[in-house]
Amino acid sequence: MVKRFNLNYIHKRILSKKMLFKVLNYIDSNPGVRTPLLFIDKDRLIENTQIIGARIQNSQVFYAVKANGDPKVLSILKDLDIGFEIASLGELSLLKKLGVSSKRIITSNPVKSIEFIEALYSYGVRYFVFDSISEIEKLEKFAPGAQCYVRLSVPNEGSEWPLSKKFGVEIEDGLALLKRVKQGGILVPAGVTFHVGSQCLNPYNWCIAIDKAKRLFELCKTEGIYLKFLNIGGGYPISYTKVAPKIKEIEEKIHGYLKEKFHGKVKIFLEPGRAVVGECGIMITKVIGVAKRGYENWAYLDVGVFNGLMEAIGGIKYSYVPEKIGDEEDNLLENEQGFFEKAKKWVLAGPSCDSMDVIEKNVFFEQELRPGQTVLIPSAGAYTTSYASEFNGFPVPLVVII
């Protein structure tokens, strides 16, 4: 079955053969299955969850539901020893339906609606983030006694999806906000959080952020504020078109720096999303049309930026594994030079009639693409279906657990 697809040197480095066999077995067992589909490998999902945080002392993992909030995925994670980080009434509703305890839920969205705060508090959630006076005032009124933590702004260089502009404050402002919480006497100033950016390929970002957080912890002590935990957010990268740093390597570096700065005396929260579910997913799509436009070769898939690949317009580059057509020989290219000598450049677009629906402009394939051809997209488990809409009437990929 694997021989039906052209696995080049990139695919062989990032794609699990075991997972690929599972997907192809499903396709062969379900002829005529409708695409696009997103397959999630249950075994890989469980394995990833057990790895994350394992090398960081005093750590607790809270899965970022925004990465993939499909009830089937959440149901698997519910049975594991992790918590959940949420940002909306919709995500809270998903967890409530699954019977997830309030003690396993935190919210790290710095700006929350009053309705969301009230719903969280009523359900028993007691961990809330803030980065403004306005948010403190809302929490004092609608979540008295809550354990509150301030979000610091930290460098996001080296991250493919930066998150440093919309939220976060500098150290001096963070101290002032925590002092305000203490003086109010209604909330508990409990911790600090930051986010180094999603798909962070620079492990030193965590060191810089941890150092910044440590300085705020020390300043708080001088004001009689003794913080209990540090939330280091998410950001662990996964492999798309190249092999990303391993979680083990990143966590060994983070653990060493945390031990140096905090000596194992504070609780560490982690909020992985992409690293939990990203590499567990393979998107199955089909070519619905091809065209020659000037000097460019265009191929149109039944999944595009609106109904599954929204991150493509923000800088995330996927890899694509096309089904072989005709009597093409097996492609066993092992190096980049051989690949580009043989490859032909394509523009990949989605199915909608919106000109913004262009997935990527410089994709190389070693074969022609034709209507009806199946294309696999590895590492598609995170921020695909969760971002997707039915714009123009095109369906969001169905999630299948394998």
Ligand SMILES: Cc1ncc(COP(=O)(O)O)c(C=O)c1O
Given for the second form:
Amino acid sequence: MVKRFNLNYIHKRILSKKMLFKVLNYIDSNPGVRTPLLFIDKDRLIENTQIIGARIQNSQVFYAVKANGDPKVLSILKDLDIGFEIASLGELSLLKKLGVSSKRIITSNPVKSIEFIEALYSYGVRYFVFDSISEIEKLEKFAPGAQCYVRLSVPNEGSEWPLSKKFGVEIEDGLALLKRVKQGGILVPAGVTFHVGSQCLNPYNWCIAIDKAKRLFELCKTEGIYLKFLNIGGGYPISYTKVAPKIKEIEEKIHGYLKEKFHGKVKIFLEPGRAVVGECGIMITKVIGVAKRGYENWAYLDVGVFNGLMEAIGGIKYSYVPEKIGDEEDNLLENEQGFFEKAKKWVLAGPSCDSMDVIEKNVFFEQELRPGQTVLIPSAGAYTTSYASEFNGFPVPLVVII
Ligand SMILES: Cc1ncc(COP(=O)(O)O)c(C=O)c1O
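Can you now output the form predicted together with this ligand? The one shown was the form predicted on its own.
Below: every chain and molecule of the assembly, starting with the one above.
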């Protein structure tokens, strides 16, 4: 039977019709296909790599592999004009298997194991981040001659997935560390990096961070340290339930600000993850059961917090598009007005026996949910399968390129 989906006003804003048709075509021609599945749209992936970085002068883009390290995704990216930012031996081994040149790889994980540093260095990678003396000492011993950059701590307000707690130093400490690198004479003090937080909906975060970086560049000059590049990290947002600011617009702002502060003289690195692959992905999942618990309507999907939707417990709010069942009418609302009177509230949970496996408590649907029904989750290409585990025996979604 051909599957039909009711798109409400939220879905229509965030879901590309072209991608939806490709997905429907696939599921209609593969009726017995096992779910959960993650579809990745190849054309959209290629398109994203052309948009990102395009408006920032003198820039180079390194895809943050952690967002989705599926070998099929990496192999598409390998053939494009993009580098890779990696954090672990596992990610390095994925790239090595694909024959990605070391010239296209950097690592921005501020705390690395010695084994990882050695493996990167022997493969030929020469760009390494640090934010502590201990890391500098490791790099001096196992990566002599490397181009090193310090991670600055910057505000993450307005980012739905903050990354400011674990890494980064203030300007004065950054200066002291870069001076220490220079005095050591083994490594090259080459740049500064920061991360404004993932899913950053506040473009001013980049301006504040660029200001901080500029101050550090200036202080370094007074110490005879001439830095060559600024790595502005990741953070570009995508549309989950709300339409996110456009990358073009964010980049125009960043570019303008960089020009004002650095006059186009510094090389810019970018490390986007979510924005490269997030909107290329549609998760296809099924309702495996429903229950009424007191006043609450519960629906259980075959994908949950542990096997794909981990970010749901940290603040990312996905949209859910249920399959139309039977002769339900096509009468979904075209705008927000009246939506909450018409829609019914559900708690969405995953398939495992753990109480943590609750995806979201307030999800509104204008139609019923029933076992066996297919539910699409748009914008699910990033930080889903890469976080997933087979906890409790539930499978990680297969990745299918369409
Ligand atoms: C060092 C580093 N670079 C880049 C990224 C990618 O960020 P995003 O997916 O927000 O673009 C991350 C995400 O955790 C990161 O830690």
